[in-house]
Structure formats: C-alpha cells, structure tokens
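Shown next as structure tokens: one chain only, the form predicted alone.
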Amino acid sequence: MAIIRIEKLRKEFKEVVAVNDLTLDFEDSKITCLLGPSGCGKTTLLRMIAGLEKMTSGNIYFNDIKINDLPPRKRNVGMVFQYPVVYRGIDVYHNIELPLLKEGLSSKERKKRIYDVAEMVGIENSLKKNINQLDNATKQFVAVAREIARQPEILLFDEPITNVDANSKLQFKHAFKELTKQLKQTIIYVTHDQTEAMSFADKIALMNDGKIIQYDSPRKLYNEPETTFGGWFLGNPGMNFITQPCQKEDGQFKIKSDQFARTVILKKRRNIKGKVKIGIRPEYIKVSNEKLPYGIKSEIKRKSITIGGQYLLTIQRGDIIVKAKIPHKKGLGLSKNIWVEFPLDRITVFDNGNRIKEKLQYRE
C-alpha cells in the first residue's frame, strides 16, 4: 500500500491560511482520522492529497514518490465525499462496475469484486435496484462500494455520514468498523465527530486553525492532551480547567490551592509565569456524601442524566464551577452538599496552554 508524507504543506485562499505548513506521515495500511472543528482545514488537506486542490507550497509523497503535479486520475486514490456521488439512471451493480471497465478486468473478475464489496457494505440485496430508487444513505454505501472495488492504494473519506439520518449513521458506523478489518488500504477519514474518530482511528490528527495540534492514538489523545484545546475539544463535556497561582519556592514550583486540600509540587526547571491551568476530565472527579481523604466541601448546583444513564453534575465551590460524571447508581443517593476530590494521577497541568509533561507530587 502507501505511506503518505506531507512536508511543510500550505494552502492559502487570499488572506486566509487554510493549511499552515503541515509536516506529517500517514501510516501505511492504517486509519487516520483528521478531527477538528468546522473550518480548521481538514477537507482542504484531504483535497490536496487527492489532487483536487492545488497547494500553495510544500510537498506530498506517496511512499518516496513526489506527486505534487500528478493529476487525480493518476494518484491511485479513491475518495468518498459528503454527498453521495453516483451515476443516475442505472442500477447499483453498474454503478460499481463502471470504473472497473477502464481497468481491463474480465467480466468474471468484475463480478467477483462487485459482489464481494456489496456484501462488505451490506448492499448485496440492492444490486439490481435503480439508483434513483434509493435513499441518500444507501446511495452513500454505493459510493463507498464503488471506491473499494477499484482497490486503490489510498482511500479518502470526507465526512461521509454528515448528511444521512441518525439510524443510517449507526448502520454506517457498524459497517465501516467491519469493513476496515478486511481492508489493507491506507485510509484518511475526515470528521468533526469525536465519536467517529475515537471508534474508527488507529491514529487521530487533531486540527485547529490549519495546524495539527496533536497526532496520537485515540486513547493517548484523550488521556494526555498536549494542549488545553485538545482537553476541551475531546469529551462530552470536555476537560474542566481551573486557573491557579504557581509560585517558585526552594527551587520548586508549587501550586497552592484549596481545590487539592494540599500543595502540588512541580520540579520543572523552567520559568512558569505566575499561573497555570489545572485540567481534569469530569469522569475522573471523585464525589461522595462522606468525607474523602483529600476532598473539599462543595455544592451540587445541577444534576441531570446523560448518555448511558450517568449523572452529569454541576458542582460549585466559591467562584469555581466544574462538571463531574458519575454512575447512575451512585448519583441517586447524593445529597446537595458533598465532598469532591481531584485524584492526582488524573490531573493535567498546562502552562500557557501547553501540557507540562511531569509527574505531579503532593507536599503534605
């Protein structure tokens, strides 16, 4: 298959920098999700890889071959767009077959590929149906099947389920998971939906303002965000942030805060400019009616049920408000006044928006 390498890739639309000098390797035969908010440059990057958008500067390599000037038809890339691209007026079978006719395959080989991919994506019972009779979701499955049948080295997906109904989205997600277990292509999947990215990807490239903020496995991206943006963007809700003073004493940086009920020590040998941000995800906050060893007294301002029957709590102490997620059973018996603890191994400290990569210590 193919390793995709981009070097200092840049795209400008007049005064707007859509992709800002990106350098990255997309791994061979792996699924990489480009994740980020609308307008961050995901689709522009994908279109440059496909050859549908001309770069302002930089280079793109497939394996070790520079393909900057190669037209789309010669890049051996399959692409599925947000809206289904299908051939009107013919049946599903011939929709999938048309690109294969140019490849000189025998009728037998074409038929095998068509039936194989139709079964993969779950449209084997629709092969004889006219494309005009199908709903948008099924048409998108046809578009996916057609690109897979061509067996390109690279498959690109540009938010392929944005414009289908909720039930079809679930069907597509299930089919895509099963599909990717069988495929050996290098896949890049663009989405703004973190659930899709966390479910599908081997690696996630988190983007914002034309830059890649972090490139990691889904688990590491979630548990070890490199920036406050990563902590905020991932999660439902995202990470809680509390701004705290950080003072240097006896060669150590100390965060003194009653939010911890004790002092947290950083041994970083660099300057920290007065304040840091403490980050913790809602599901890692400990909550109890009983006194916790290093807990602080707080008040529940709001309690609601969220996905999976969990309780989402809005907790306040003074002028600080945080969100906590707890199991349904535990949430049933909580009183209004509770004890809250931030486990030290679940805290991330950010200086100027960037994670301080250091194990924290308590000073009693």
The other form holds:
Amino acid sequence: MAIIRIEKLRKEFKEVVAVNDLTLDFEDSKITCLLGPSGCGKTTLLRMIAGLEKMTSGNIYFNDIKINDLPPRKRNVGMVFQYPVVYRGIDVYHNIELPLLKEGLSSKERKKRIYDVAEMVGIENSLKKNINQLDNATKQFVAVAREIARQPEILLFDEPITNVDANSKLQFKHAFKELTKQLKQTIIYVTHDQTEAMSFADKIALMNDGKIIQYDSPRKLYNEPETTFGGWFLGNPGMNFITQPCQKEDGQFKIKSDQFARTVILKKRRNIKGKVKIGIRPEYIKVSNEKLPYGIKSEIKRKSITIGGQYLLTIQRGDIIVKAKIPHKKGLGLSKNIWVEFPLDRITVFDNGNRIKEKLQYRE
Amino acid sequence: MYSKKKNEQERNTKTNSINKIALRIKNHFQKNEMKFAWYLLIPVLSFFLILNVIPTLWMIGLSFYKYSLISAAGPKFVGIKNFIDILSNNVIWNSFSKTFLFVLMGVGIQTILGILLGFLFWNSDRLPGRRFALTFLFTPMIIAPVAAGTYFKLIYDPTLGIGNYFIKSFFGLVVNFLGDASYAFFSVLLVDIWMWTPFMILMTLAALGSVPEAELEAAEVDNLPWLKRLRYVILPHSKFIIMLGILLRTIESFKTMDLIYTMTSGGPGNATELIAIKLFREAFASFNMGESAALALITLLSAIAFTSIYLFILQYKEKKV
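Can you return the structure of this protein in the form predicted together with its partner chain rather than the form predicted alone?
Then the entire complex follows, led off by the chain already shown.
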C-alpha cells in the first residue's frame, strides 16, 4: 500500500535527543515492529510518522512523496493508541462509522464495511452496545476496527495492549495475528514486549537511545544480534555474556579459557582489541548428568521453573555464572557434578559490543 | 564516656515511652474506628452547626414572626402572614424578575464569552502575549466587588467619568449610565459580566485541559469534522466542569449585592433592586426582621429550586448517555 521512508529523522526535546538521525525504509504491506525499552524513542518516531509530532530535522516520505508538513488528517494513516480511544456517548457501530462519514460512501457501503470489519476483529456482537458499557479490551478492539474500516494506506499501533488485562492481552495477540494476515496495509507496531514483536512482525527495528540498533527479521534478530544490547534485550532471560581475553598467535586470534574444553580460535579476524565478549542464549547451553564431549564440569546453583514448563538453571562454571534453559528432565537437581557445554555454532562473539561475523572453532 | 552512655539511655527510655503512648493511642483508635472518625469530624461539624444550621433555623423561625428592630414591641407570632405579604407585593415580584433576568443574562453571556475565550487560549502556548492577555483577563475576578463597583461608578459618571468622556468625544452624547432607569440595569450587568467572565474562562480552560490528548489526536488522524470533535470528544470530557462553573456562577449571581449596592444602591427607583438588595434594605434599612427572614427563606428556596432543576437535567442527560 505504501512505502515509508525516513531520512536522517531527528527529534529533540530540549537537550534530550529522542530520535537520533534515523534513516530507514519500512517495507510495503509488511508489519514492522519498533521494539525497544521504554524511552528509546519508538513512540516519538511513530508519532512523527503519523504527523502528531514535529520533527527537529530530517524527512519522511510516503511512496517517495515528502510529507513533512502534511497534517495528520491528510496523511491517510490510521492509528491505534496505547489508551483505548473511542468516541463517547454513541454505540460501537456509530463509533466505527464516524470517520467514514466524510469518505463519500453510501449508507449501504458503510454498513457493509462496518459489519465486515467488526467480524474480522470479532466484535460483531457488540455493535449495538453503547461504548460506555464495554471493557477496556473491547474498546481497544473498537478502536482497531475503526481504523481498519477507514482503509488507510498505513496503520500505526502504539503499544495497543499495554492497558488491557492479562487475559485480554492473549486474546488480542491471537486476534491481531489473525487480523494482520488479512490486511494489506503497511503496519508499524510499537512495543516494548519482545514476544509481541516476535509473533507479529515481518521485520523488527530494535531501538535504543533514539537509534536503530538492528533492523532484521525476528529470527535473525534473535539468533544473530548485531550488538550486545540486542543479545541482552531479546530473550527471557537474555543472552549470557562472558568476557574473555583474546591473543593473536600465528595469524589467528586464540581464546584460551576455562569455559571451553579446548582452546578456541577465530581464524579470519584481522583485529581485536584485547578482549571479546562471548554470548550464548540460555536455551542453547547443553546440560547433562553424563559427560559431554566438549563439556566442562559445573555446578547448578539454583533451579526454577519458567512459563512453558522449562527449567531455568543458574550454573556456576569456575568464577562465572550463566543461566541455562532446559526442557524438563528428571534427576537434574542442584548438583556439583553436571556437565555443561557451549556449542560453538550457537555462540556469538562480540568485539567492542559489535558482533563478529565469524564463528568460533576449536583449535585442531 | 559514662555521661554519654547515660544520655543515650535516657533518650532511649524517652523514645520508648513516646512510642508506647503512640501505640496505645493507635490501638485505642483502631478498636474504635467509628469514634475516631467522629472525633475528626467534630471541628467541621461544630463550624457547620454554629455558622450554618443554627442561623438557618433561626431565620426560619423568625420568618413566622412580626419583629422590628426599631419597635419597642417584642417578636409576635404571625404565622404565614409575612410570606403572604411578600408574595402579594409587586415590588418584591419585580425584584425577583429582575434577579432572574440578571442571573440568566449575566451567567449566559459570561458562559458564552468564557467558553469562546477559553477555546481561544486553549493549547495556545505559542500565542504571542498569551501570559499577559490571561493575566489581564483574570484581573477583574480578583478585585473586590466593592472596589470594582466604585471603579465603574467613576467610569460611568456623566461629568467626570472616562466612559462618558469617550462617548462625548465620538458621539457628542452624555449617557447617564447609572442615573437613568433604562440604562442602569444593563450598566451593572455589564460590570458583573466584566468581573465574572474570567471565572468562566478559567473553568473552560480547566475543562478543556481534562480532554485526553490521545482522543484529540485520534480525532485529528481520523479527520473528524470540527463539530463532531466537539460533540464526541471535547464535550463528553469537559461538560461537567463547565456545568459546575455555570452552577457556581448561578448561585453566586443570585446573591449579588455588594457590587450593585456600591454602584446604585438598587436605584434609580428600583431599577437595579435585585432580591439580595431588597433583602438587605428590608433587614438593615427598614429593620423588618420577620419579613426579611421570610424573604431570605423564599430566596433560598428559589435558589435551591433553580439549581435542583439544573442538576436534574444534568443527571438525566448523563443517564441517557
């Protein structure tokens, strides 16, 4: 429907730089999630795209047309806010109808569109209800339906399920997933919840301190974080990081560490400043009662159960503590005699906070 | 060293005993929560009783007596005669009708102007001179009515007044604003409007400030026409504060006395004799305490009726929504 391009977009609130010279292309008819911690500038970016916030500098293009000075009402965007925004004193049907009145549609066309959208969103039984009788979650569904019914080219969602209860959140996530399959709009979805981003997005723009840290597919973002921030922010818990000294020997960088059964090397890397950070996600760590070929004897310090029935283990390897997530296994209690292995193909190495594309290898 | 320890011990003993007393008080009140609530209410209830309930009951009682402060005769029970006299007195009816007209016109114009100006200053942080304009606009509200009355009496003066100076310069006329019965009512009404429009601006600004920003933004993104924004976004949130403003102004307007008394004392004739002035004259010029108490009671009941109808409409509309 529309390609959104932002170019050196910047927003300053007095001394605070909320959005720091961002350049990005949001793909046409795809869902892009702006993900990041609170205060990272994702909502400000979204509001600038909607036209609700003036940029300090930079440009925004919709389909190669510069829209910097276009007021929100002329941008043909739909926006769902964090707090369920509904028009008071009227029923759900009229709430959805209100923005359509200016579209020049006949009442029949309007009715069809409203019923179609209501069915799509799952509020067809509430159409005749007064808006004041609805709970927050349903009100948010009404807001979504209203924006979809307008059929704008771009749909913007600003953390739409932050203010609904836990049960409704699940319901909303499920409905939203189904809904987006049917929509053809370019969607930008702002969230600080990684599970939302992971389940909805075609692409995720991971943000921190007003900058885009990484813009990739959810899978790539999770498995190949470009920075330690990406590794830490994604996952529950995030990546384990172990700082290790790195020495150049015979044209190779060698990491001699008691965290590995054998010396590991980086063959192709040309330059490393002294130390590297080794990152591994908790679920990729191998844990066993029996001896693992590249494992190291370790101690389970703490064991807790996570949502989904997995065990979260706190493991001590020498003077380093890591978190591991393993499926439910019998007989793996708090023990000093377990074997833990970091599979090299699952390890991401960071130099100065940035990912080294090369994988670690055992020295032959 | 020894004295230091002793001091510390003494301090600890003192703290412990204070703690014990505090604990005992706490336990006592926890056991008697209702009693505690009543203790807290005593000061305000006493004030209410002494300053409101007793005088009102006194006034109700007095309204059934014939009692003049300048007569040697003591109070004499006359039943509802005072009320009959009042209700059959054309002058009093005239005062009532003037009061209603004053309230309706005054509050009506103040509301319209207040809302319009409120909208003008709403979200107008970038408007040049906003702060100065608002300070200037709010000044009348903080002036004492007696001072404002005196001030306008001078402006309106046919020989010395600056108002008449300008009228005379532009139109060659001299208008006797307060001395001519056909102008006096509107002249005092104008001052009341000047004084109290800022209050309605303030209420409107407070009301508009309660409209959630997200709803206004959604209406902008949805491209709703201005009237629809007003009806479905702005009014549902702001109407209660504006209505409260109107209600407060209505009650206050009913009681207007000092402002008009300073300017015209209810004259010329009885052109500006609102019910509060009539009441004042009856009580403190004619010293007919019985009749003035009856008149005060009727005024009180009229004001209650007026505001009750108003609140009923408000609640009824809310239920309908």
